[in-house]
Amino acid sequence: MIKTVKFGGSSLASAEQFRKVKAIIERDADRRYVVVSAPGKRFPGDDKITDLLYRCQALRAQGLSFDAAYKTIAERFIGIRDGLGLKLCIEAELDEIRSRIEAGTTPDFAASRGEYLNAKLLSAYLGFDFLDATELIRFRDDGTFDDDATALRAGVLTAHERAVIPGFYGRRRNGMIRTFSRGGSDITGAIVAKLSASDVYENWTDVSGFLMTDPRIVPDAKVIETVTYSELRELSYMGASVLHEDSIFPVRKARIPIHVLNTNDPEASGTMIVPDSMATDKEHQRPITGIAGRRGYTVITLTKDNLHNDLGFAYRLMGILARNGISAERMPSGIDTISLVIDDKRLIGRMDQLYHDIMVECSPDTVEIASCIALIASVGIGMVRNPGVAAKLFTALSAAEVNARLIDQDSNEMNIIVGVEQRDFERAVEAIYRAFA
């Protein structure tokens, strides 16, 4: 058996934590691939790596002093490094990277540092070879990640036994740095794990798995055994943070398992992620498997007799939010109504043109905006087996006085998704929980 395993900052913001970090690689020898993130946060108010980076070349870029934020970089690595007793030597690897950032360097390269640093001092602390993701993470010129360049990389990481390899960036064909979005070495730890056939992606956290719901809301939340593939793309969505979203696509193509872990507490079960064929009964029978969602939409309702019969009514307001440069995250329809759900961030100085524009276009009877609403997504892929489910909810709902503002369903029958007031928001998600917990 083969496993890529990855360890988020907190796994690895100090020597105390790389020597958890070695112990749970050593307890199992199927552990042969790591993927890091850069050192973060030791304590609250503490400064991540990867911030202190960007500050950096920030500064420099502003002809600004960077010296005391890369003096305390400096010290976190080789504090950790004396911590552990490694006679690595990477004075002259910090200053290489003062004198890039100096020079001008770009910000990719700048904070691709943190990762890069982290897996020198990981691979020298277990005697595993280092990688660099240089080598095989590709990027197009453009900046796009080039899945089938980095495909053929493969063979550049199964020479090596056992090794280590940053995580968060790769490069562009030009040889430039490029890094993924915040959050990215779960994306590299993916990439790791299709190109090495890995039976199990492990990805080692500060949490004991992916929880039903958000914590802040309800701290007795339950944590998840098994998550489909479909159900976490979902929930991650709306909302729910423990990877990197985009994580999840080079293992689901591959039909590799993600075993969700914590370092800080190796013996819990975690949570396991697994293709959605690979479910099993007590999935199908779990009427709902998670609660998320997300603060900041704005509802706008159209109404015209007979819209039903107005043909190409939907795609001239589709071509409207196409020109505008807006999406919208939900279209719920009626007989005579069309809703659009809009992310208040995308509406930013769009507002204006797009209502003149839907009227003139679309002549709609009537135009109501609703604003300050949030989407709670209620994900289960046992929902469709399972009746009562809508009941159950918008009883829980109603009980903690909560109206429902919008009610949207996916045909798949997979989440059911509630739009309330915002100032509603933690006690429909609390009343939900409680229902189904």
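All values derive from a computational prediction rather than experimental measurement. The term rigid core refers to the maximal set of C-alpha atoms that superpose within 1.5 Å between the two forms. Positions refer to the first chain, counted from 1. What changes on going to the form predicted in complex with ligand ASP:
- Shown in the overlay between these two forms, fitted on the rigid core, is a CA shift at residue 307 of 2 Å or greater.
- The two forms, fitted on the rigid core, differ between these two forms by 2 Å or more at the CA of residue 350.
- The Cα shift for residue 175 between these two forms, taken after rigid core superposition, is smaller than 2 angstroms.
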The other form holds:
Amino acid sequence: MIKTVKFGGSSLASAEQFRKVKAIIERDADRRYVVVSAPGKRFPGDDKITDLLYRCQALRAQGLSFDAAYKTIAERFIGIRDGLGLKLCIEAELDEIRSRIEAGTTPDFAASRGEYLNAKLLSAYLGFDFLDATELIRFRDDGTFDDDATALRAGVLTAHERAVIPGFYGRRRNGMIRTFSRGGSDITGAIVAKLSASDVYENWTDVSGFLMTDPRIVPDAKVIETVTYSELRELSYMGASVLHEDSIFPVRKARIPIHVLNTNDPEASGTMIVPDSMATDKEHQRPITGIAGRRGYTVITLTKDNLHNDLGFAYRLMGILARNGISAERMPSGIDTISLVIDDKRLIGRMDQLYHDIMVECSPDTVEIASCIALIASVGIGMVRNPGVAAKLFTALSAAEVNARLIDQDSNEMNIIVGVEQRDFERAVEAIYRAFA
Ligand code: ASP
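Output block for the form predicted in complex with ligand ASP, input the form predicted on its own:
Below is the entire complex, every chain and molecule, led by the chain shown above.
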């Protein structure tokens, strides 16, 4: 069995955390490929090394001194090395990075050095090879990730029996360093898992898995033991977050499960994210896997008598949206109504034109605009097999005195979306959670 393991910034924020990571890796000889983030926060209010590196580069670009920020970075890395009693000399590398920033390097190069140095430290500490991400992860010159060129690098990875690889960056064809978006070490981990044909991709963080709903709303929310890739996609689209969204694609395609685990509580079972085809009866019998939601939507409802006989009404409406550069999240419809659910951000500065175009080209009988709407998605692949899920959900909402302004269900029957007024948002999420947890 081969396992790719990725450790996030808080898992590698100090010498003490490095010790936990080593113990985890040494407990299982299958953990052969290790992807790391830069050192993160040790305590609330602490600095992340990546933020400090960006700050150094930005200060330099403005002609300002970055000495203080760089000193903090150097001290963090030297503190980890000395705390672990490692003999590795990193002073020369630190000086070299400093000179590159001084000479006016790119933000991507500066930011990437956090992962680079952390991988150097961990490889020395574990006795694993260091394999630079520039050897594996390739970007096109326009900055987009180059899947094909990266796939060709699999042999470079598997030539190593065990290796530590920095997350977050790779290189463009022209040799320049390029990073993913923030949190992108998760993506590197997924790519390494795919290149090494790992049986599982373990993503070690500081939470004991993926919670059934937002703990800021339900503090005692339970951990989800198993979630499928499609369920996770729906939940993260609606605001739930544990992993970088783009880290799902490489492993999902390769049908590799992701195991989300906690470095500070390694015995906790965490959450398994599995391809839909690997879901067992247990998952199919569970009506709701998770509940996620977001505020900040506007619902525009158009009514027109005999709408269903007005050929091309929806076509004209879609044309208006496309022309105005607006995409609708959802479009629930009835016999004589169509509603557009639109993220408020997409409407900024565009509402008047949109309204005008709808009136001229669609001639609806009425248009109703409701703003300050929150959407709540209750997601579960088991919904389709379990009768009464919607009844239970709406009973819970009505008992909590929440008025559902909009109801929509995906055709794959994995998702019930309810639109509520923003002021009812938390109450609604909690009511649904209590009904199904
Ligand atoms: N260190 C990078 C960041 O802070 C990437 C990562 O941690 O995944 O965004």
